[in-house]
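Let's start with one chain on its own, the form predicted on its own, as structure tokens.
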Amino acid sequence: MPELPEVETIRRDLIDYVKGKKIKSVTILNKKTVRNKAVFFVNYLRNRKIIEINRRGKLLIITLEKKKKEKENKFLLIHLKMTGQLIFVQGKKSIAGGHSLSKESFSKAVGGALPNKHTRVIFTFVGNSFLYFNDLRLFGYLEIVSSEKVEQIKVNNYGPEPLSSDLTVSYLKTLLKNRTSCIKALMLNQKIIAGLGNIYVDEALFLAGIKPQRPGKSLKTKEIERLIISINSVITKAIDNRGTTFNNYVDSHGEKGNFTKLLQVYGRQGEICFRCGKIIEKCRLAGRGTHYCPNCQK
């Protein structure tokens, strides 16, 4: 699943290609992908411009044009989940972001000529360009919601993001105080910290020197301080390097992210720790493969 840095990369790149474009038509090829009634979804989007593209955690939030008689803007939510893709096509130009089906070629990465068997929704823009939402496993979704619903989702489903002023030592210390779950599981909880996934949790815990198996309540204040600093550092570097290639991620230019070469523990089980020379180990926590250095992390 693309994590915060990958989704942020997609958001930034798609702004260059679809912001300001008017939607000519929408075709739904699989109704499970759209959470609204199909007729409403198609009719509402027709002849509307895309005003802005924002993000909360791993959720893309697209601001839609407000017509004259309407009181407020509505928003198109897009969540790629594990295997979603957004593919923009204009003439011979094609860019894609999300899960890649192959590393052999761009065409194979998106499942072949578009639309294909993985295409769930097609947006046709004025000027004859297209945005395809592909999804192999049908976990991703699209939904038009009100501004009130967007705020409810943010409040109810997401904690503060890395790099935000809301992710403080006092906030995290309070949440971890009585938690017996391992810190790895707690960091994957989007209601505690938004946007983190398996890759960046492992990397942040390594940088902070904290073993992923430790109960949340066992962390001392100084360790929580280190953890927040580590989270922010890892996420900043990942965004700067356009994410990683793990989990078959490709960015919205159809290119691999460059953070892979900077990974310290994730995917390196059995290899030597760059810091101490011991062997990186792997275990299973919170249903996820977890990578750590038994010597550097306490």
Given for the second form:
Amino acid sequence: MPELPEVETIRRDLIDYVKGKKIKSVTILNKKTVRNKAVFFVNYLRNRKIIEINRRGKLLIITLEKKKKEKENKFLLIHLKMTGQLIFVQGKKSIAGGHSLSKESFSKAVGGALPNKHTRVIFTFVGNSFLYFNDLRLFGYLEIVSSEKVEQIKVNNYGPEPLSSDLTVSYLKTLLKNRTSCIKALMLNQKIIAGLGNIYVDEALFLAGIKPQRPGKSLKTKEIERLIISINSVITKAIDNRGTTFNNYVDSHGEKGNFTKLLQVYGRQGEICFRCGKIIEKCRLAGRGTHYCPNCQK
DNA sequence: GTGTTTGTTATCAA
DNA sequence: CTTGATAACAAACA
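Condition change, the form predicted on its own to the form predicted together with the DNA:
Okay, now the whole complex, with that chain kicking things off.
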């Protein structure tokens, strides 16, 4: 379940691995994964370099090379949704049929050598390296779009990024002041704050000492201040620890995230609160499993 | 066979 | 138009 810290970890890795590399060929193993016409997608990417790798919320935005005759760059959007993985493999010189790499870390996380049965798209780079897009549940997608469309998506679909100066107390205050839905649902809304998902919303609300059931408009200024500090703190620590692996997430070399063992409430229902010793509870809010301490969170 | 996992969008209602 | 609530998507696992 990649959220902002997991996508950011992958983004940083991909900058090291594929930025500046030229795509030699693309193989689509599942047509549903690619939102463009398959022929266009494959032909457009062939012999084109990766220029930049950016992120907005949980969406990866890859800038593609502009050829001489073309007016502007296009962009490759990649959304991992629930179970998407992007795994980079540096192949050995001259191998025939498949590659194996440092198997140990890998075999558990993605089911052994690549490609596997969940591999949906394969990028082959000049220099015999590979980027595999795996996606068990087929919710994720890849799409080539114009610069106009990218700008549209960035502005219309996403609120301020955590860790950015745009996420201010006054912003959140005005947005929450008339909202009757619970703060948990509002924090999951990408148009209010970009990049948070089920895990980090629960963790941030615990840190802030706010019950997830509280209506948005019931939050006091002090609580909104605490909430923003908590969001930034949990996101920073999660990025530092290369994300959280609960089910499916692995980074671009198939390794799990280290934040899992630092979780305070997510997945800890029935266990003891590290802060007060009471039992962590779980309920359902906004259709999502929601974990909280009934004593620490008011 | 049943319930559970969740990012996002579609749909319907108010 | 905005907001909120819920289902749907899809596959695997306990």
